[in-house]
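Form predicted alone, single chain, as structure tokens, below.
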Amino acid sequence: MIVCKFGGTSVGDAEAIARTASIIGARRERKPVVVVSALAGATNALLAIAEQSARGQLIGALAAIESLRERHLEQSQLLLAADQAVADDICAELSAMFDELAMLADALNTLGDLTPRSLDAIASLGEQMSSVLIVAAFKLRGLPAVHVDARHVVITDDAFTRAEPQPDAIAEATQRLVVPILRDGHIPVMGGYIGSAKSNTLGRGGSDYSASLVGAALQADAIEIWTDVDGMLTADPRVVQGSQLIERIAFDEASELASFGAKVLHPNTIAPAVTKGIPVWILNSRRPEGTGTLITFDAPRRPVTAIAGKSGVSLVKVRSARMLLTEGFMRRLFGVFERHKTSVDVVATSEVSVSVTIDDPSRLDALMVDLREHGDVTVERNRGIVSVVGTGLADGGKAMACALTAIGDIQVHMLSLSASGINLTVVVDGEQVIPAMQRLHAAFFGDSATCI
């Protein structure tokens, strides 16, 4: 049994969904469970509709709803043209969902307050719509698809926008609701991203996470993440020319790359698969014949496997003489970040100071107020992170020395080697992220690579 997750671009229109049906048709003997994202761009559109409505811009929000409705209905007609009765039924079901969306927008306009709960209620509609449409498309192409409501399977806590999955409850629900469908020779299809508490969500990129959670619960033979790129590459091809496909990569390397900027994979995806030792494939739905990338425990040990980078990072520095020989100081300091629900990426310490990077600055002002109780606080905005990742990075130190040489005269604000020794991270000015990535990639992977 395998779990196949299709991202937004893989179900973006009628043509893409037809390709998805062909991919699943070729995998029927492996008992696929299908997890789908919303149509490409739909989630962003839904979030914008929610924000417009809460700001009192109801006319604009309703116009956006009608535009999104027309897109879904148009693709439905194209996809289901072989059976007009089926097309009419699906269009009616989708229209009912858009009517619900319009009512939610009207309610938000009246209240003028966009709560996490109302945001999730709107955002989750994208996957609900796409999964209904895809089941109909599969059936029309001879695939025995059965719709499964993800809200009954991906059991979470009651949090909104960042729901926390409950693995034991998910395992029980999959055995009760999904396994019987597989035993009957059918293909379960569900939306990703959605949790169980009144249509809460797992956060952006949550469809990958849903697939991994379901795969772990079913102890699948493999999890396939179908996207619009050939797999994981040695760097983001949009910023680094000559990026190369990584055919096989270790779980911990893939997890580090996802956390530090690799767009092809959501950071949370790997964790459930690692727990169960389930291999994860990254494949291109536009070129299903490609080899893709296999993420597994059994991968080559390389000094450097890939380069990742991201901008829009804030660097927070706390300096306090009280740190010196004081028990519990770090626990109290990081307790502040926990209270403000702000995650920390990179950490560096000295005798009397701590520096951390954060991605989400939305709670930064309130965070600084509490941090000042522990010492002098400074914040440097518009920073970026560049990471050099490889399981053999720390072997002998040659690769790390070469990486620092390649960076050259680019100013480094912070430097950190991960506890596992597979990730060397540098914090630079935001506008220097791309030049740093390009220099590092040329040094390790270029035609005239000096760090081989």
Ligand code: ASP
Contents of the next structure:
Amino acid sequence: MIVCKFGGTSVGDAEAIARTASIIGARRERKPVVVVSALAGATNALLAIAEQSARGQLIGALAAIESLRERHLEQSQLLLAADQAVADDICAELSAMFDELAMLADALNTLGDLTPRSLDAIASLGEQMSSVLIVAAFKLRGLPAVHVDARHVVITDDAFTRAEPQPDAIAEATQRLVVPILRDGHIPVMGGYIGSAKSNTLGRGGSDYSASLVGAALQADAIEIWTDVDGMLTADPRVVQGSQLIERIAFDEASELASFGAKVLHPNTIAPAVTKGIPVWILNSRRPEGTGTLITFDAPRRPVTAIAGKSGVSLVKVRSARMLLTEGFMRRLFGVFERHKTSVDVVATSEVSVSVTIDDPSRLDALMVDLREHGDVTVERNRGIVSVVGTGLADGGKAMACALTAIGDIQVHMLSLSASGINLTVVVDGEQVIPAMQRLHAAFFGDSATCI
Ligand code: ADP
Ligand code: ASP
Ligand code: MG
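Let's see the other form, the form predicted together with the named molecule, since the form predicted alone is already up.
Then the entire complex follows, led off by the chain already shown.
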């Protein structure tokens, strides 16, 4: 059995959903379980509606709800045109969800306060809607699809906007609710991104994570992530021209790239697959005949496999003369980040200072108050990180020196080589992320590459 996850662009409109149906049709023998995202852009639209409502701009929010409703109903009519009764039923079901959305918007407008819980209640509607529509579209195309409510399967804690999955409970729920559908020869279809506590979510891009959690629970033969690019490339094609397909990549390389900006994969996707040794494929739903990328244990060892980068990072520096030779200083310092549920990406230390980068600045002010108990704290916002990733990076060749040379005159604020030796990361100004990625890519993968 396999798990096939389709991202937003792969289910963005009637044509894309029809393509998805034929991809699944070609995989019937392999017993697919399907995990779907919201229609492309729907989650962004829903989050904007939530924010608008809480800001008191109810009229604008209601207009946005109507336009999203219209899009869903129009695509449903197109997809389900072969059976008007089914089309009417699905449109009524979707419309009821939009009515619920309008009520939520109204309540937020009255309260004037946007909590993580209400954000999730609204954001999770995207996948609830798309999954209902996709089941009906599959059925009309002869695929025996059965809707599975992700809220009963992807069991999480009760945190909002980044729920923590509970793998044992997911395994139990999957055996109880998904396996019997497969056993009957049917195709389970569920929304990604959604958790079990009052429609909480796994965080942005979390449908990939849903797919790997369900894949691990089922001990699937493969997890397929269907998206809008040919696979994992040597860099984000939106940033770097001439990025190339990586046909095989190691789990730990893919995981590092995802964590350091390669949005093609949610950073948590790899862990559940690794624990069960399940290969992960990244495939292009517009070109299903392509080879895609295979993420596996057994990949070629290269000095540099790919470049990733992201902006919007904050660099936090703590200096303390007291740190010198003090036992437990690091534990106390990282305890502060833990208490504020803020995860740290890159770390560098000297005898008297510790620098860390964080992605999520939402608790930064409170964090600084607590950090000041341990030393002088400075924060540099609007930084970015750029990572060069390869299992053979630290093998003693010239790759590392060459990478630093390629960055040239771009100012580096911090530098870190991961303990595993596969990730060299530099912190640069936010606006230098793209130029740094382009220079590094040209040096390692360009037509006149100097670093190979
Ligand atoms: P989906 O909606 O299918 O989940 P995403 O937008 O989340 O799709 O991820 C796909 C996008 O990831 C691509 O369109 C591409 O711009 C971006 N991306 C970033 N880094 C990479 C990379 N190294 N290889 C491929 N795509 C990448
Ligand atoms: N729809 C969600 C998002 O846009 C989850 C996903 O697509 O993976 O973040
Ligand atoms: Mg995605």
